[in-house]
Amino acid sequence: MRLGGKIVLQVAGLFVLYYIGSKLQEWSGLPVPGSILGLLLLLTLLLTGVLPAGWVDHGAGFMLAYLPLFFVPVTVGIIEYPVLLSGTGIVMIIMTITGTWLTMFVAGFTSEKLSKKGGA
């Protein structure tokens, strides 16, 4: 299969996991976003070996390559409307930095564990 078709199928598969997570959240009423449940489902499938990483690597890489584009509108909004941050700006900045640090730590820790488990 050509790489373009593979990417489309893998992105579609990731979307299906997102959709399942969203429906699971609607059905169960859990106070967790459906997208997070979809990611947890993906993590479970990868860790158990039910879904080999090779079945999602190109699609995930494609989506990650364009991820920075989603931050541009947010940055422009902050620059255009600084008054929105005047009251709670410092708190939001601290929360953003803390959340980013925690995300990088958890992602690094998880990928390190997975690479040791996979023998890479």
The other form holds:
Amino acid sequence: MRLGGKIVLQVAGLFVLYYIGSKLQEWSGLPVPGSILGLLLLLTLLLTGVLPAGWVDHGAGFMLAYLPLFFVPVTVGIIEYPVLLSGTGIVMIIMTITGTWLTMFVAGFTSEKLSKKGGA
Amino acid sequence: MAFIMLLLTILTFLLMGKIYSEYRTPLLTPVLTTVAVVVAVLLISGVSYKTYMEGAVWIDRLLGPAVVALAYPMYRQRAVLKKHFLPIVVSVIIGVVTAFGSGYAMAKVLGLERELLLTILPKSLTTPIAVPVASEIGGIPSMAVAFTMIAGFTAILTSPLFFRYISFGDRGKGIALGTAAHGLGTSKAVEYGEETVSMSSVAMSLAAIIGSFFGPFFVWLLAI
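Same protein, different state: after the form predicted alone, show the form predicted together with its partner chain.
What follows is the whole complex; the chain from before opens it.
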């Protein structure tokens, strides 16, 4: 029961941070999503030790356990875009596959080069 | 109807989660199977997406706070990042630039229309981040999820062959998977060892943060 209360309270805290992030975006005019500003705010609070990790661990764990559920509604929206099944959709799929390989290669290659130079 | 749709989504997801934990194959990833079931139900019953969302919006509203929660696992990865700070950060930055740059270049060559270009740009980022980034830059969030999944499955299905021809060390493999293919790539990293998993997780987190700033900047810079 005590754990349940902790989760509810910490999730409420995440909502507050999300709200602050959204307001921050509105106010600053930054083209970065409010949820990500909220993420950075929480990360900063944790890294500086202002907020002990024990104040968010259970709430974050709970939200992340169900995270995939939270983007189901938005994903179901593909129902309104039959373009995915057209020739254009196939071109986009090929672009995605090619882009993924290219990114894997460049990111991995850079890391290999830098690791060797560093000797570690 | 709205309430039924809300219930349908949650119950399907829980059921699909059970099925997934039974078989553990990436093709049964709960998001994928849940979306497939819900889309099938909508198509068969003729319920519109708008009607569906009247109920499902309650789930959708949790996405923002859940993105904030990602800060916690990132915080816990700080030791790994600190240990190899420069190589990781530089590799991920170059990787993110490659992901956006190659997407843009191919779209231009192939004459893809603007909205679709903006939709596939965030494909290398973790899904909960790709969604708000896509909507921020003017893409279609729901389709962005589809391409994010395709990027992830590309890594899952082709990385064994890819790494056979391009031999990276454990760290390079992790950086490659996490930067290009987020959580799905990281799930594949398990097969390459612990070092690869931790590198992939860190790369995914860093790519998410860097991508959410770089994406909008890139679109603005190139006046897409």
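Take the two forms, superpose them, and find the largest set of C-alpha atoms that agree within 1.5 Å; that set is the rigid core. Positions refer to the first chain, counted from 1. Given the structure is predicted, the values throughout are model-derived calculations rather than measurements.
In a rigid-core overlay of the protein, Leu85 has its C-alpha displaced by at least 2 Å between the two forms. Relative to the superposed core, Val106 shifts its CA atom by 2 Å or more between the two forms.
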